[in-house]
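Here's a solo chain for you in structure tokens, the form predicted alone.
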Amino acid sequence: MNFQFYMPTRVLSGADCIKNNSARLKELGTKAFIMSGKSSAANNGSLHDMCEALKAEGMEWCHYNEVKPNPSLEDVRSAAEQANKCEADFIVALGGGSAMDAAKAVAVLAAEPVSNEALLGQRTFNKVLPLAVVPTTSGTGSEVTPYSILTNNAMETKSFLNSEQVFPKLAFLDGRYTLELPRDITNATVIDALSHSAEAYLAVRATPPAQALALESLRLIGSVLPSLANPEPLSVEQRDTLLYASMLAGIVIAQSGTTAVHAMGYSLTYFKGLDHGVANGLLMTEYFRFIEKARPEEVGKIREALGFASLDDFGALVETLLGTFTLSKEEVTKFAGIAVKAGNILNTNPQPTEEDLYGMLSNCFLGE
């Protein structure tokens, strides 16, 4: 049995995990550059807890609260300039995928002013600042991956920073920071985590340990999915379950990568402004149908782990959670042409043609 498995992030989980493990922050440096969105970190308590932990250890920090959704290459360069002005020697990210993706890029750029081509093309750098992260959504799993997904305006798509050096050193998982998430954001991020585990389970680069973790992640997500369709708030136990499942999904894509769902979804986010998790979720059922033709047993294991009797049942719940969306025929043609060039396609088994991608996109989004 030949495979590799590498996950260097120290994960610290549970209520008050930042406070209870504040001494770990001293391993990273002396002055933090804290990155977050405009107000979410302040509202959910993660900013307060991180600042108190740094204060308790006698450490300094600067707070940068200008992280935008789907950060661009231009955005992270601007943030890196601020990190250098702050004279920070490590980075802290508080937030969802956007905050963590931006922080990973800043960890590189604040240490070494490389070109965009080098940032996206190199796997190793002369120096990268250490990184601690606090995920406040249950979706991307970026706290345990070597990836940073950035908007590339020059290419009109999303591009990858992929380097083992940007694996966070520390990840603090406290489900309480997700308690006040709006239901639409909760739904989108949970479905994003679902797509990570499902795609990685089916990927060309899938490995036995990653597949085992993927099925466990899907089982945990499936245990909470029906509750997402109800108006009652999720319990802290359910929030903890989703955060843990998302982390497992992150470990899985760090090993196996993503597939055609992400390749198709990037255009929906870039050109149409569709949330990444929503884009992935609306594509999932048709993707499963495509893969099922060649690999019915594997798709069946995913469906069973999620707790669905059929793909129709799965698709119906996803539509209830995420709604629907339409594209024109011209947009479907354009997006299929872009997706077929993405590296994720090579990680898809069976590998879809441009015609296959057009068919999946058409079935999902083509209006009458």
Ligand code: NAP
The other form holds:
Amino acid sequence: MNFQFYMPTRVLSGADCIKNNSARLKELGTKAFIMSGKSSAANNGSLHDMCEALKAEGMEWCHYNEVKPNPSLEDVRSAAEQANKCEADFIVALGGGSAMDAAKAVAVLAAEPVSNEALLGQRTFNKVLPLAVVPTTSGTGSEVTPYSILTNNAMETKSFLNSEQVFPKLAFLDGRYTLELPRDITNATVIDALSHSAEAYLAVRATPPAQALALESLRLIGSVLPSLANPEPLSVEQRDTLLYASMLAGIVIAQSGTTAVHAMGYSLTYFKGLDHGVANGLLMTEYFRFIEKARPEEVGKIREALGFASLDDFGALVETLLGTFTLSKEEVTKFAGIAVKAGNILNTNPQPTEEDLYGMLSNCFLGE
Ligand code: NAP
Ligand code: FE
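Same protein, different state: after the form predicted alone, show the form predicted in complex with the named molecule.
All chains and molecules follow, beginning with the one already shown.
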């Protein structure tokens, strides 16, 4: 069996995992630059727990709470300046993919002010500050990936930083921080995790261990999906399950990457403001139908792991969770043209042509 498997992040999971493992933070440095969005970290307890843990270890920190959803290259440069002003020697991220991805870029830029060209793509840097993360959405899996996805306004899309050096050193997984995550963000982020496992399972770069983890993550997500369609709050066990499943999905994309769904989804986020997970979810069923023509058994395994009798049933549930969206014919043409140039198209098996992408986007968004 030919494969590689590399996952250098120490994952610390469970209630009070930050408090119980505060000594681990000391291994990273002496002064933390804590990055979060405006309010969620303060409201969900992760900021309090992190500050208490740093205090218990006699460490210092600065708090930067200006991370916006879908952070841009300009945003992370400005945050890196603040990290330098603070004289921080390690970075902590509290939040979803936006906080974690911004923190990865800051871990590079605060150590070495490289150009955008030298930052993006597959890279090795002279120095990167160590990073600890606390995911508070159950979606991106960024806590265990070497990727940072940044809005690139010059290119009118999202661009990747991909470096083994930005794998977080520590990831603290405590499902209680996700208890108050609003249902729309929960649904969108769960569907993002689902897309990671499903796409990576079918990817050109799929490997046996990553596929095994992908199926387990899909099984766990499938066990909670029906509950997302009713308004009852999720239990802490369900929240823990989703956080664990999205981490597994992160490990899976760290090994195998994403494919055409993410490639098409970026334009929907960049040009139409659709949330990343919603964009992926709206495309997912059509993507399965496209791949199914060539690989029915593998798509069947994903469907079974998720617990659906048919792709129609899966599509109906996703529509209940995420709604529908329409695009103009011009937009579909433009987005197919952008997607076909994305690197993750090469990771899609079978590889779609621009016409195929146009077909998938039309079926999703042009209606009758
Ligand atoms: P997000 O953009 O990080 O957060 C969305 C919203 O959720 C924010 O308004 C945030 O509020 C709020 N929020 C976060 N945690 C919360 C909680 N526990 N309770 C209540 N509200 C909470 O969402 P995301 O979907 O996790 O991340 C999306 C980003 O990740 C995109 O940029 C996407 O491209 C990227 N991504 C990265 C990878 C990777 O491997 N690196 C993979 C897939 C996607 P605050 O602003 O107040 O915090
Ligand atoms: Fe994603």
